[in-house]
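In the form predicted alone, a lone chain appears below as structure tokens.
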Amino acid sequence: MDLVHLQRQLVDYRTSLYHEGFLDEQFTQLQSLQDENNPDFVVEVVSLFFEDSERLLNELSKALEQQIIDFKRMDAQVHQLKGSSSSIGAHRVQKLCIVFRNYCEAQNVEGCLKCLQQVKHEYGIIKTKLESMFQLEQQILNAGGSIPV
């Protein structure tokens, strides 16, 4: 594949992210502070925003599993998924945690547990998405091109 071909794919598919309203603007913040001091500036961030989440997600699952659920601390969990989600411009994540947080408030079990697989499964979706975007990004790198903006 060509390199003009590979650059187009890669604009089109960061745009149709950004109309999915997988990403929002805070990931186009994040690109801006990468430069060439710190190439790989926005992968790593979100290397840190995939272990983090997978990490609470999986602790947030076993917290639902508990006999007594302590909503305070799955809160504070969900408030931390919220804010990191946020932080990369994750929005569909970042918008299911809000109402998630609803739920813990509450200390309604069913709404938690619905939200968690809610949440899961969108987190699944981008970071997919972020996964490949990133493949491409290095494809047009490797090719000899540059990232374009």
Given for the second form:
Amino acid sequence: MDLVHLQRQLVDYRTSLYHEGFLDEQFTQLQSLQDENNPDFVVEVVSLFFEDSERLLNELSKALEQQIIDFKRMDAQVHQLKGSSSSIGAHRVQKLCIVFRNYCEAQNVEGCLKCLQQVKHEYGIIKTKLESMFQLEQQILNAGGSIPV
Amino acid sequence: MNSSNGNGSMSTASSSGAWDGRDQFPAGLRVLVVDDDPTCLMIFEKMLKTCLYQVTKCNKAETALSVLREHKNGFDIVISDVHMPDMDGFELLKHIDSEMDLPVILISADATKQIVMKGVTYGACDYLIKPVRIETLKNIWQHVVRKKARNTV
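Next, give the form predicted in complex with its partner chain, keeping in mind that what was shown is the form predicted alone.
What follows is the whole complex; the chain from before opens it.
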């Protein structure tokens, strides 16, 4: 695929992520922070987000398997996931965290289990989509082009 | 512990202590940012550096307190997340208030009126809701100036 095609594909892909509510304007903020001095800033932050989110999701899974569920600790973890997902613009994950916290507060195990599944699902989707987007960007760079804004 | 400033050390640009800005104001504002979330901490650091502030970051309130105690007059403003394990933002704020004269901004993903009220009554000079935009951080110097002005009256 030639460079122009790749660039157009990237722009379309990115636009669709916003349109479908996967990303919000906070992601744009991150992109605007990237410059020649920090050309990998977005990839670095998002990678950190993936690492930390996976840790939190694992801990939440374990917490819900316990005999006695520590809702307070779970609430703190969901709260953190809400904060980090909002900071990178992972809109759908952030929205689900709000619902999740309500279930934690109500100490509703069924609700929490359902929410956790949904969060894991949405997280999986945004991770795949962002990784695809980064791959496209890398292809463009390898072809000697620049990333369109 | 995870704290570093742009130069990779804890020292601040002005060894005389007080930052007096002048021509570059508010560039060089000495900010201590505290958040146990690594993603948010990385983003804050980048945003604050983009504002041309001098940034030191910590991922624990106790560490932040040690840093502040070891470097009296080394910072102009503290930005801290509210929900952190061990010591939270409110407790950090109380310590800073009693030991030092620094403006403290609290940040949280929590936006309930009760918690914002708590922040304000505890003495936070501002309470920001995540996600924080860079435009908001560009204005934090006002809190430093306001506090200084009040102290000299």
